[in-house]
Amino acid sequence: MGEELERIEPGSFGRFLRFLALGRVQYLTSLDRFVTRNFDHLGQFLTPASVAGIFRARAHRRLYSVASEFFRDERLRAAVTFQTMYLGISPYESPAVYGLLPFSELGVGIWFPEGGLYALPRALERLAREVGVRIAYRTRVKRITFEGQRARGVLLDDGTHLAADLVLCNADLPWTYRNLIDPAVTRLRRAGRLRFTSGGYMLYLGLDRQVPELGHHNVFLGMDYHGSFEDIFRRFRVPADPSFYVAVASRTDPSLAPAGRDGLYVLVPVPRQHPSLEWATVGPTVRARVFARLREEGLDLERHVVTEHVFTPDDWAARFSLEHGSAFGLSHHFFQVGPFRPSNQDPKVRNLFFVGASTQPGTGLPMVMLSAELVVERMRREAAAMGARLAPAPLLAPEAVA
């Protein structure tokens, strides 16, 4: 690393080591200080220690303008900012603080589950079985009930309704209050407000080949890094030149593709739902961009797909109920984060819950999951006031977070 560095801009290892004890201490910060703890009013959010760790974490600073202080070289400063896309916001109006995540990446390491993230739904699905959770699949809600200020169960498409001491949401959050949610019960505060993070469009393809050029993760910049991102969440449009990310996880994981063959998932952040975009033929344009670029790369790959699977915003609001199509969810701009995000427990109807993306924490595989652990601490609360019982599950342990 240090050698590849210096070759680009002299000096800048040295820097680059600077920076990521930066992004230590940021990480540190965030976990101790705000993604592990819930936050009832913004008093406890802004304590003397609390104020004292945004400013130690540069939470008030934009994480572009803050590298550019490490680096001169365009190029380094687009490698150590583009990762606050795995949380679908720009590196020009994301939070210093997000200089955790390439800190992340190689101070505490990458963790890949045996047979792709989706062995994480099936865990959690065995673990749920084995302490007597009844899942019912294919069945949709049709809304939340209510008497009076408190939930009462959900009612089902097919008329059927499930009563419920407790109701927990995993919905997106903002969709939920707009489509299962009576507003003369409870509603969503600031919802015309609220900023939304980009969309995703993925290919996953199929090869009748391997790409031995191609690791596990491999991020394509495009040139004009800046305007990209003034596309993608001001003039909504998909930046002539994207940068995109391809993950081949069959490179770490054999049994993700047949032998001799390799898996590729394809991430080209664009905007998410907007009225001037038409996904049925923009899709296409941005298809197209991937494959010219990888073939720019020497990588000519398009004719060797066997099988291709696509997904568009609009297959991200229709199949996952993701509101605008926002593959990340709610924004994490500074006003979006703490308890300035939408709480995980209603205000009004206290046995009314949401976890996920769009409440607290934050977006992303690791602050979702915090959700979980940080809503059932709700619930518990809520439940002792009830009468009711629920069996105890600590925080996660830091450790067990990275």
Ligand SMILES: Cc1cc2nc3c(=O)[nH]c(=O)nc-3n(C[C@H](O)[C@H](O)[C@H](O)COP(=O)(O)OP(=O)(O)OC[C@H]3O[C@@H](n4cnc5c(N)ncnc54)[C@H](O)[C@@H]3O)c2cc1C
Contents of the next structure:
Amino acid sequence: MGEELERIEPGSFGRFLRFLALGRVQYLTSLDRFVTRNFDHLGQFLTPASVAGIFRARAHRRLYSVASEFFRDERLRAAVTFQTMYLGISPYESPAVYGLLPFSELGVGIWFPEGGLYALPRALERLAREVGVRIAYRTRVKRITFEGQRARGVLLDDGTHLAADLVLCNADLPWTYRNLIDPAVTRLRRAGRLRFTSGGYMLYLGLDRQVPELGHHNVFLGMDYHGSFEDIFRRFRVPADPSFYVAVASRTDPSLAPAGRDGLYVLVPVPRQHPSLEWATVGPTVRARVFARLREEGLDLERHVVTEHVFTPDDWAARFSLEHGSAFGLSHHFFQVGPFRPSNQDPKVRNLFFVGASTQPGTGLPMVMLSAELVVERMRREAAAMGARLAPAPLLAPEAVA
Ligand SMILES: Cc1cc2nc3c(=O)[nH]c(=O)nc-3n(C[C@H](O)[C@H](O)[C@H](O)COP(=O)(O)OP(=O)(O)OC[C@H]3O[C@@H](n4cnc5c(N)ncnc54)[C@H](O)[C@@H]3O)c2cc1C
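Hand over the structure of the form predicted in complex with the ligand; the form predicted on its own is what we had up.
In what comes next, the whole complex appears, and the chain from above leads the way.
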């Protein structure tokens, strides 16, 4: 790493280490102060210690501008800032605290579940069944039902009503308020002014050969770094030379592809749904650009594709109820994190709860898993207030989760 960095920008390796050291502070401060606790009001968020944490973590500054103090070369600035797109936010707008992302990749490391990411929901399903949870697959909730200011249960598509003392909703929060909840009972504050993350155009490809030139994680950056974010977030168009990510999970876990073959997924950050973007037309052009760029890099893959599935923002919206087809839900601008992000407990209907990317603490699998812990704390408090007798210990001991 040192040799490569010095080749691009002499003197940059020392600065890179200092950048990572800052990322470590940001990572630890976020875990300690911001993402592992429920906030009932602003006063709990803006304690003297937290305000100090905000400055320490540079949460008040933009990541790209902080990275520019460490590196002059545009390529290096891009290499340590594109990670904000894991949260679907531009590094030019992202609070600098998300320097914790490159740190977590390089300083903490990344784990891959054997059997692929899908092994995680399968493991959660097993744990849930062990403690007596009944799971109804392919069953859509049509409405959340209410009696006065209390949630009464959920109405399913087939007309069945499931009564419940507490309702916990995992569908995207802004979508839920707009589609499942009677606004006369409760509504989402600032609904029209909330900002959303980018969309994602995905290609899932099965190839008839292996591509040893690719690692498990591969990032291809476009030429116009700044312009591409302007395109995605302000002009709502697909960049002419898009950056994209290619994952070859079978590189780490060969069981994920037939012998002698590879499975790839390509993720192209694109705008969320917008009236000016017709995905039936735009999609094939994005696909063509991806294969053209791979060809430029010496990878002639298109003719080796034997199976292919495509997901556009329209699919994320239609299949997973993501508002505006926004891949990561609500954005992570300063005024949409911490207590500014919609609460995991409805302010009026106290037995209605939310979990997932668009509530606190935020988007992406690690934070979504934290959101589950946080909401359980809230639900236990509400259940106790309702007079329920609760088991003293949390449902899952930390070592069971680990
Ligand atoms: C293309 C893409 C790439 C990503 N890459 C990464 C990554 O590399 N790392 C990372 O950490 N995060 C990544 N994310 C983000 C991560 O996937 C999400 O933040 C996370 O899955 C959100 O979890 P959730 O529980 O909030 O929602 P979801 O996982 O979307 O679960 C909500 C569920 O509710 C169901 N549902 C919706 N409406 C109803 C209804 N009316 N009735 C019944 N069920 C309903 C949906 O079908 C869905 O199964 C990526 C996201 C996308 C789209």
